[in-house]
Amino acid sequence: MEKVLMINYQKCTGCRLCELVCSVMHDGVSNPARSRIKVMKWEAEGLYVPMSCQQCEDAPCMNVCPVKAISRDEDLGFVMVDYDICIGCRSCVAVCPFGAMNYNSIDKKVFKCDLCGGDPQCVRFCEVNAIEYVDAERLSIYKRKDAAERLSVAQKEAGALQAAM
């Protein structure tokens, strides 16, 4: 069964350990710029959102690649880059709707999350469990449940506001 990263930004503390672990795992250096996961920070709101490749079913990066260097791993279902074919045109970087495809100007190559070959290290080292590696179907169920809970809270707040008027 296909698995994906499930990110719960409400749990994220902004420690950025996931970024460091990722860069060490893939490039052997502790450098957030080389990470395949990026923590977007809104300091004033205290909001931190880990962003990573969503492994899109109809991946724009895969569709735009002029040399077909981006494909889907048949066993694990993740989108991957074949560096023997990639020409570094960065079309994939331009079309990614999540900003998850990156370009390393030092190595002169694109890079993205490859789920660490099925053992994502960001998940392993996230102490608050803001990042989980789950069956794709479970992610859908979780998102529906979360949306229903938020809708319920919003309706209760609207009802209380209306009753106060």
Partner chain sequence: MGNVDLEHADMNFRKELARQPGGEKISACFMCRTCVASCPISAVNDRFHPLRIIRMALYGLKEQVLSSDFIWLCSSCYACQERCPQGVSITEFMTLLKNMAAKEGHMPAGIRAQLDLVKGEGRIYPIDDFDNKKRAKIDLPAVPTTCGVVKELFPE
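Keep in mind it's a predicted model, so treat the numbers as computed, not measured. Numbering follows the first chain given and starts at 1. Rigid core (definition): largest C-alpha set, two forms, superposition within 1.5 Å. First, how it differs from the form predicted together with its partner chain.
Treating the chain as two rigid bodies that shift between the two forms, S140 and N63 fall into separate rigid parts, each C-alpha being assigned to the part whose superposition fits it better.
Superposing C-alpha atoms between the two forms shows the smaller rigid body rotated by 25° with respect to the larger one.
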Second form
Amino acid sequence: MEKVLMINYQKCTGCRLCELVCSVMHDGVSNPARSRIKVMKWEAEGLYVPMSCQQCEDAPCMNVCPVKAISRDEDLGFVMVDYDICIGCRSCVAVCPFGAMNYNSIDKKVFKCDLCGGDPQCVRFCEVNAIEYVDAERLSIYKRKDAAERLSVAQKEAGALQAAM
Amino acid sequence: MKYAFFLGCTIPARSRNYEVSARRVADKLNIELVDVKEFICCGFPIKASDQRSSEIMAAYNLCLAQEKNLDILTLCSSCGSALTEAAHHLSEDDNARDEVNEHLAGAGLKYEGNVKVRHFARVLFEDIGEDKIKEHFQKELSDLKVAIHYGCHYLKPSEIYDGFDEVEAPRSLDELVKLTGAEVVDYQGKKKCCGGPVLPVDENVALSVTKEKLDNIAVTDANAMCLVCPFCSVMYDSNQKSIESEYDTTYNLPVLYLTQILGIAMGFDRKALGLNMNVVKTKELLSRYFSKE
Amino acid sequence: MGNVDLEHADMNFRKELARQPGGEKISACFMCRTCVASCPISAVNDRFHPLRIIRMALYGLKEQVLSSDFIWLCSSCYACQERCPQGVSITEFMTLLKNMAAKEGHMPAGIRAQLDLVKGEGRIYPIDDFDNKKRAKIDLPAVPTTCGVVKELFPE
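Okay, that's the form predicted on its own, but what's the structure of the form predicted together with its partner chain?
Zooming out: every chain and molecule, the one shown earlier first.
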């Protein structure tokens, strides 16, 4: 079954350990610049949003690639780059609506999330579970549950308010 | 002014020059130092391996001072930090105090949490004050150019020392030394550690930390070093010769305790200040301040 | 140091550390390296690197950290802790690691000798009659040559 990263940015504390373990996992060094996942921060507002590849169905990067170096992995369903074919034109970087395709000017290569082959380290190390690895099909169920919970809490509060009046 | 005098382990065994000079200076300034024979190790040397036992030992010492209704005065910065840290922690954290008291019960004691700990230099700087110290001076120590080493635990961790001096720009020892007419010489890395705590782990690493500071002082015109901790003295004074031979270099830099410098200005003679016990010879440097003996 | 191997990471290590004094705030580290720049040991020896140790702890490399010899190179001078812009109690954290390592039996011989001496004799430099003789010569009071109270403070 296809699984995807589910990011709940409201839980993110901005510690950036996901970035570190991502770079360690893929490049063997602690270097956030080499991370596939990036936490965007608005420090003044206390807002931290981890951004990573959405593994799009109709992936712009895949469509734009002039040499067809980008394809979808059959088993895990993630979008991947074949470096034997890639010419490093960075068209995919330009076209990605999430900024999830990165370019490393030292290695001269584009790079993106590959779900760590099925055991995403960002998920494993995130203490507050801001990133989870869930069945793609069930993604909406979690959202629905969350929303329903908020609704029921709101209703209870409204009831209590009414009773108090 | 009266304190329980905490000597610790190093001073009575290896730094009697510090002790004897401190007693002379304290006497002159009417600071009464009460010897407490039952004091044991402050706990500092075992903090790294067994922090709990370390705090119990510190608390035991605090208890002995409490029994005499006195605050503690230390000469050693490491003792000062271990005791101050315990005093700080145990005055704030009731649970920690209860836990420690379970152990102290074995010795028939109970710590209430009110003893204060002061380093001698801090007492001089904060409580005695420049004017009062200066009143007792008989000699002007001109030509003495002093590189001051604050060391670490005299000032850090800052949260336990009530901000009596500034960690990143310390001045208490500078002010005290300047009172004598001596010149204070700045040098690179003034705030750095002596390397002492690493000595039992890796002698080479420890001595190269010590050497770095000696090198930095060597390029200035300082003709003496000033310390307030016997542990630092082990590194700069006792080990100076071995660093010189290990690295094939010469410093020949006399290392004086603050109390010795103040004591010279107060007119005490060489022996009264234990200057004959300093490892690097001080005779040539200091001869101008003493009449022919 | 070798490559970082996340496979055997102990995911509980961080939580274990966070529960103890000194370990509470290490995840606030944003790798500015002020600690390394301030460290007198790092300046003379590249085996000791406070930031690397914090990172290894965050990665859950418990065994590697606690059995290492490099944690013991920290001189506990507090230079890093005083300057950490994120308020990480780095020196206390190093003390915590050393304590945990000691509990698991990893301790340099010199440190173990000090521990035994202090807890056994009550002093790191026990005083003998000869010391007291030298003290008496310059009018310093005698210091006890034995210490019984440590047995009461640390029974058995």
